[in-house]
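The chain below stands alone and is given as structure tokens, in the form predicted alone.
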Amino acid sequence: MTSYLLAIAIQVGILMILTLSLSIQYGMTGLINFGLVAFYALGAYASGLLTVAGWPIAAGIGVAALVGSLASLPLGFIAVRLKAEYLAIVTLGFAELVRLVALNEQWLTRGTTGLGGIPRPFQDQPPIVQAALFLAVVVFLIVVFVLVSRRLTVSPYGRILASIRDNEAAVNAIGKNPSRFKIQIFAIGSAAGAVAGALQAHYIGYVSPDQFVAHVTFMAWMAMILGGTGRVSGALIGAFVIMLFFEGSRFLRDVMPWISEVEMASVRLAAVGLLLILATLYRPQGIVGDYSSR
């Protein structure tokens, strides 16, 4: 039992992490991400390949972050032309793009064979005491970002973001340029979900391309939505809710023991299903949004 919350909590706690990202894009400034997988999967095969060559881990979760930012560059100037549907339908083409290289690419990713053999932190340790550092360090991350993600929100640079997501017209009118703020925190966004992604490959052990698919986007987003758009806090406690909500659903077939194992499959969806619309319809603006407004 021990093993199996350590191991939900380390789920828990990446998901945090790629939620912050989202909510760094989208809840301060208005950046509508639906291909953040694609940086998710960046940092995951950066770091993979790195460590795998003998890297140190703490190296190949670095240059993930790296790699997460350098590839939002074009995206981010991209980002500053185009109206938010537009760039979400970008930010969506771009996920497969990369989905696609990572299958195709064998040379480098070892396509649908997947790269196996990345290293896990601590490796030398007993499976409990492993998976309890493996915790920590996920932990100190949470930390990080969330660090990151108060000072943006509190500070005067951060002030401007929410300018630009609620008014980028009068950001202009005052002499700011909105274009070089969405291009840099596209980019720190985008650093997170690679390191959320390369922590993922670590605690896995590998990686392939059909792990990288649009639902791994719209967790982020519905932990985000969830929890309470542009709110660290609601970034939070939606990951902690949404991941509950589909690892509990498991414990259905104990209270519907005449349901076979194929049909639960789809109860356990129609399950959660059911749960995210309430939430939503009853609290709209989040769990720890404004409870002012409805």
Second form
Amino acid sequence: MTSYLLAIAIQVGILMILTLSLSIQYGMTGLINFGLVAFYALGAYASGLLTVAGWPIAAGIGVAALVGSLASLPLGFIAVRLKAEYLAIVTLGFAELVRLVALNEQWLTRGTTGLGGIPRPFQDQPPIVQAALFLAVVVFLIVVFVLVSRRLTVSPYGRILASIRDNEAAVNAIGKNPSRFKIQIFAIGSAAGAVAGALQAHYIGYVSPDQFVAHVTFMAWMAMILGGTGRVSGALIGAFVIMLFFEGSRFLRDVMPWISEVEMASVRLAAVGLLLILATLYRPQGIVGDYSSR
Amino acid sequence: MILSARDISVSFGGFTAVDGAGIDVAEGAVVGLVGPNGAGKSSLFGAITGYLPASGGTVSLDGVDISRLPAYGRVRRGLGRTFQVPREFTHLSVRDNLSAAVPEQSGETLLKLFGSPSAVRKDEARVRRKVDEVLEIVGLGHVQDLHGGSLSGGQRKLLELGRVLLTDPRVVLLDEPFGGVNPVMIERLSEVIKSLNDRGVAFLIVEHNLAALSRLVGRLYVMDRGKVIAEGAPADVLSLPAVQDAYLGTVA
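Hand over the structure of the form predicted together with its partner chain; the form predicted alone is what we had up.
Below is the entire complex, every chain and molecule, led by the chain shown above.
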């Protein structure tokens, strides 16, 4: 049971980092990233490939963050100046592009076979200790991104971010370039997404293109909306609740013994979908409320 | 000339809103820009401030061509503007609205934000002092903790004026500062504009309230159908038949 709970806690933690990534981008400046999974994938492959080649895991995760933010820059320069909807479309396309590259560039990613043998940290420890230490690393990184989020919002920098959310034209009129801030925020958020991917790679020890489907992006979106858009606590609580429901729906099996495994997967998604519909009906501002009540 | 716009044209599709209009504002002057609705005043404003792409013409600030600069770049050079409908930051406090406008803040760069918290703190003290000064000038000290969105129409205009002031402008373009503002507040706004002008800030003001405008400006431009049709002292310009025609339609 302990190892099951640890495993779930690690998944919750990784989803929290992914959701923080969205929360930074959408919550702080309204950037719509429908291709979050692309950065998650880039982080997973970057750290996976480097550590398989012998790099230390910490360095792999660091490089993953760098790769994530660098990859966001061209998208940022192209789309951030345009309306929010364009970035949504561009990122959606980018996610598909990354997945296809992972699928087809076999020399690098080993295609559908996937990249195995990715080192897991603390491997000389007994499994429970190993999982507990891994969880500690995840929690540490959550704390890092929470502190970064706080610094970005509660500061002169955050004042401009809030101004951009309120009225971008007026931000120009006070002599500040909104695009500069949005591109930076997009890059920081993308780094968080990549770190989540790297953690997942080191946790599972294996990456393959079929892990990087749109579902990952939308789990994080659901978590953010459920928790409360634009608030750090909302991202954390939303990720926790979504994962609780998603894992809890496993026990639907007991009350619905007649359906197949494949059907079960769909039923579980439907259960989470229903939760989100109910949440938006009865608590549209999210569990902790959105940024306007911060 | 602190501000000089030459041969400005602005088109929307096939429609030419501004057709080769030019305007000069001398150092420290207060200049008015009037004309009937649809004359192209706001479009000319947009082209000068970089909010609308001009299809022709040049804008220079203190002799430097700023035509290719983006809107925020023009503000940094000293060309401030307000909006017809005030665009205060509704969810920010009045103080934060003003603080955001202070240029060159350490805490607005990632490097200093994460690398040098003490420099950021010190700079915030500077920002506070500058904002205190401006709160004094525009007289919004008593509402500094309220959200921008909760102010009255006139207070919003004052807030915008304060915000522009913090960008250290050489010339400020005011888009209908007295629109939808009660007479007492018009008086108050006029006083603030005058006191800023005494400190050397030049103004170009688009306004329909000719009585209030005439008390402020030394020169007046009149636009009609995208062109400047008259310029000069307010009293002279407003009595010209062509100007009266433009305003009232052709009088029999």
